[in-house]
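A single chain comes next, written as structure tokens; it is the form predicted alone.
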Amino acid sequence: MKTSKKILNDPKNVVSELIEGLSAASHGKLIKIDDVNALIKSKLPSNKVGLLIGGGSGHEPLFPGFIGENMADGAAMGNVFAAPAPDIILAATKRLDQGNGVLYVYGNYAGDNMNFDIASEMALDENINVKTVRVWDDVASAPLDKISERRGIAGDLFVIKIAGAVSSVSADLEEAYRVTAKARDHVRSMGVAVSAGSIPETGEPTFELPDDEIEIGMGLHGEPGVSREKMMSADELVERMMTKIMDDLPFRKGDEVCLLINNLGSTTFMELLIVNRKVRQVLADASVTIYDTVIGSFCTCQEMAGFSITMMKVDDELKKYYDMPANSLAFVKS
């Protein structure tokens, strides 16, 4: 089994030294919690819902590439791979509250679910307001008849995205966690992988993939997908993802959407422009429009060599928030 080489020091230190380095790069707009991995904005308007989002360290820069205007507050963040601990969460979700209590958002897998909600459960204790959003969007990982057991991938950042848009104009914790729920709803994801990452400690691969075979649906941690294959063209791969997502919202003829073509890690630009060539003959001969597209890293597993594709449905009030410019280390619109 080969191992990964990585820039590292000691590898127990990658999270609080990530965190560091990207403080560092915000020039003083983001801050470093006191003894805790966390990071929040270190000026946060008065009267607002505050935004946390967060999960296990690995899938940079999701999830603390994603603060910043319009984006979210603070993202809450756990050892590689590991959800962080409610103490964490906890530290941040005290640090965020302006009055209006704290809006959670983050992908759905078991450690966040349990360390979030006892997190909210000790912020209802210091008088704290708390709603989560889980994002669900892995059309492979379970069937439609039981969405809430999905995993959450890269449609985490359209749905964060219209977060810190409606939480940065509402003062109303209700009504950004309607908004938000109604953005996770309307997005679905699959991924594909034809090798795997590796963790940072041990520097082994999460998973073993014969090299002329491709596993479609692959998890984001090499979660096993629908099936493993020999490996097959660009065209014809795109057009199995795009029948798997495009049938379970379902999207139909006349919607527009915004489409995420994701790099899981390793994937070349090249390979995700040829990508989206097909996607976006797919979703033509749909007569689906394409309402925007974000080509890039956002939800990474270390080197693993793959791609997801993420389609969310917008209407009339998902573009006004969608549209609203945001700034952020990973993310940015206009």
The other form holds:
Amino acid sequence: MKTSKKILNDPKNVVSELIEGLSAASHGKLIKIDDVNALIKSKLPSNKVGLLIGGGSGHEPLFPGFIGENMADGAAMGNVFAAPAPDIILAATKRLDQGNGVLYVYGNYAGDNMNFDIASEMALDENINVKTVRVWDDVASAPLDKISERRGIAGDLFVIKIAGAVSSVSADLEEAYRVTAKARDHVRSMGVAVSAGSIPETGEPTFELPDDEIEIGMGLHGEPGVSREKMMSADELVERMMTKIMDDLPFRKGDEVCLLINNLGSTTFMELLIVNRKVRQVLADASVTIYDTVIGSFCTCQEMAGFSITMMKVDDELKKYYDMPANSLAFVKS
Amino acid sequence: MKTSKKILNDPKNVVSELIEGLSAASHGKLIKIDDVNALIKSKLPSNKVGLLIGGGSGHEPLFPGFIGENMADGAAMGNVFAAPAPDIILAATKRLDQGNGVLYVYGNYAGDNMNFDIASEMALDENINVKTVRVWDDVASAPLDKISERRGIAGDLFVIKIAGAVSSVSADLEEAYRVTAKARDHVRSMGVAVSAGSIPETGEPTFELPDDEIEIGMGLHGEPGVSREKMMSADELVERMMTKIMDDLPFRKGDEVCLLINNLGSTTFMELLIVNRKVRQVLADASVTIYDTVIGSFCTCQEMAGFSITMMKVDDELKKYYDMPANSLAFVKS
Amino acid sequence: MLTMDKTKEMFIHVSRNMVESKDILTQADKAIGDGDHGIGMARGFEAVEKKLANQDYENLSDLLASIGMTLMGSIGGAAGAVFGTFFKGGAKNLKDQKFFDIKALSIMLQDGLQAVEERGKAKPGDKTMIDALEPAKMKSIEVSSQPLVDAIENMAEAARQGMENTKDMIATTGKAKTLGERSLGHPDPGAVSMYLILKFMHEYVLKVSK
Amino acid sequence: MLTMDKTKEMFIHVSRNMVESKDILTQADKAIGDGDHGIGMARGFEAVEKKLANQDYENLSDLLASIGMTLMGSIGGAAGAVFGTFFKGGAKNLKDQKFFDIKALSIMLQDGLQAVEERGKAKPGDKTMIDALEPAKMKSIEVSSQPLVDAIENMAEAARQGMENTKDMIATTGKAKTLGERSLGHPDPGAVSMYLILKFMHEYVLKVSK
Ligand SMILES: Nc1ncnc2c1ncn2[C@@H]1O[C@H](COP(=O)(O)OP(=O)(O)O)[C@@H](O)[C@H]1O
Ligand SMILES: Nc1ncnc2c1ncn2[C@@H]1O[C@H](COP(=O)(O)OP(=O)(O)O)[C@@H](O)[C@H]1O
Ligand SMILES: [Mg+2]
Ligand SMILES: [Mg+2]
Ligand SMILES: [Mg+2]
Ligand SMILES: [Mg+2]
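Following the display of the form predicted alone, present the structure of the form predicted in complex with another copy of the chain.
What follows is the whole complex; the chain from before opens it.
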């Protein structure tokens, strides 16, 4: 098996080194917490709900790239594809609490759920209120009636965007939770992959895919999706993905949506644009209006080739928070 | 040979389809010119110098992703890795001219030079003044005393950023040219690759690289660089690249620079951050101050794995233009 | 019956061998998960070995809690929470226990299992480490009068059998969940780990009982 | 000597065969460039074939200019500018020319070469199509009294030899420039194209002269 070539030092240090690199790129705005792999704002705006995001590493720029103005206040980072341990989450929680409590936003995976839950119990022991919004946008990962079993993929970005906005203007944990959960409930995504990423420590691809096949419903860790199909044209593929996404919420005539075409790793921007062309046609045919379009690499699985489509249905309240400017290393809205 | 899997329709239509996708993503702000592969702003601010950028496709988001507010007014797009033909450039030039002339900014390649020159001669026949700034930032591609033979790589972004800013506030082609050429003269870059990208039409990688080797000085088309070395650690690699870049301008103690770590395609954001960590250390040791850091996929060579480092030395004038907000699909500054 | 010192030595033996098992566990997770289980378990037990080497424990509860906290803090992921919770939970009712025997082991497995079930909400049959742990716990009651070395051998065998049975299960939790029927034929990586922990405990007990 | 109709047919023959040569040219460009030369030339000559099929030309100048404009507009890249300029430049002094012979061909090559040199500033020895074009131009003067079929055969051979010589040259322009000594041993893709154009012209003349 061909192992992957990466530009690294000791693969065991990838997380601490990437935190250093990100902190350097922030020009003092983001600092690492001593002893644990968590990054937080150096200056916390006062009297706000703390917004902590996090999860396994290897999905960069998710999560730490989304810390910033009107975005998250900090990120707890696990090893590659492994949820952060409770002590990391707790350390970050303590730093972010301003007395108004801390909102956790992360992807819905067994590991993340358990570790963040353990941390929130520990936080409560220290009199810090925590509320949690788990992102479960991946329509391919469980049926709608088991929505809370779905995993979180690129929809993370929109939920974090809204959470960042509301938690910057509200000092009320309940309100921040309400709006963020509402955003989560309005988001749907689906991904596909045509080739695997690899974990830096082993260099081996996380799955094998024949040369002429595509994995439908691929998750963010290279854990397999729901089915394997023969390669097909971009247009056909998008049509199938959009049918599944639109039927799910469902998205209907007259709805307004924010659209995200997310690169899972090494897919070219050219392909993403070709995908967007078809998505646009499908939505036009369905009389769904696109409120905003975001295209790029936001939630990745190392160098996996593939992409996902995310839509968030927006109303006036969500638009208000969506429209607020935001400034982080990986997502800027002016 | 393993051919690459891409999410495409007919590979012959990639350029027109990606233009459609980008135009859709712009929500009416960018439109295609009838019959030719060029994208321009639908509403041109009046009384300004027109800024036209362009080159071969396959480097997305470069060039069309950089059209926007205080960025370029339009992009002439060739086929994959092939400079746009003169008629494309001329059509865009005519649309962008407001009587103040048009500034061309593009990478310094024989094909681009010849085609843009032919177009500018045709424009002059139609009484449109054109000035040209060729970007030649790649220190690996020719010695300093032959700087005008160097090719343009990711430094394009900084030069376009400055050109976009100055051409939005100045109606004087000479002034726009002066500032843009100054930016170009202050920019240096160098790239490396660890695996090849492929041209959509053939699916074949554009070069072969043994599993344990790295190409130093790689260009933006997969055309080979200056030397091949054994794989080395990120830190060692960065040190070597930085030595070459810093010696060239040269960048000295007390200088201030804008820094760009650019993904050539499928390198992970994790790796870019690890690279940035070391760049930061090298610059700190040299007492060079970093004015701003940009990290991401801006100038790519399809799914090539590799990255480049770009530095632009800034003074008060360049900082003034650099600091102006900018808004395009692929580069936002708030 | 093992003294506290020997018990600690047993878990050092387990730790070393879990580190050695990195590749097997990673391969198992590649088949139906995200391929990092071996990396995580190796990282965790490397930390456990270090921790135990530098500390002595007065009672079994402190020892097990220390293992649990170390695993939880160093593995991360589902496995960190699950195996951390297993050891931490298993420590709960062993505060006065100053040696290791089959009764203590049985209590550890019962409390550990309960804690894991509360934390992760998985049940037997969901294709998790519970499917190796639960049969071992059941067996521990059945074999409570046997000599430790035999009892623990039988428990490891029950865990192995449970692990084998996970091949016929469709995952309903963790990263294998979306695989559906495609998870058939592969054992659950965490169940493999659970079996190996018991197997390595038996190996040590066998060695010192000779 | 060819009539205008036959001359057009000759360039249609050249076009078809250039399209067929796509892979050879792409391979040549992969070795020392960016691997798209065949794709571009195929796209260009496909357009030329279409263009010529739908139009008749009164004189050689119009025909060559039309080929040049079509190549320039459809290939793009260095090759579009260079081969477009070559045909357009070659048309310059053939306004009154209503048939194709060795003299006309010689004028075409001279003017074409000059235009290419002005446009791209490359000189013989820089490892470009000029290194195939220039020897063919020189040969065209030497063979000006031979029958067309022999003259053009000799010119194609001179171009082939020139193309072969590019293997020993280090590129100083275009995308092979940074290769330095690594460009040794490989012919210049544009020189291969230039040779093939003459070779396919000869093929056609040979066929109709039989
Ligand atoms: N809810 C749960 N209850 C018990 N064990 C679980 C649960 N979820 C996952 N596991 C165990 O964790 C193992 C996966 O561990 P690992 O691969 O290290 O973590 P991750 O899934 O985060 O990559 C599974 O094989 C399973 O045995
Ligand atoms: N300045 C120049 N003068 C003449 N021919 C040139 C010049 N630059 C490049 N060429 C020719 O163009 C060829 C490359 O064409 P092609 O691969 O289609 O374009 P690109 O270099 O834009 O990818 C070279 O092999 C060379 O013969
Ligand atoms: Mg994992
Ligand atoms: Mg090219
Ligand atoms: Mg795993
Ligand atoms: Mg080429």
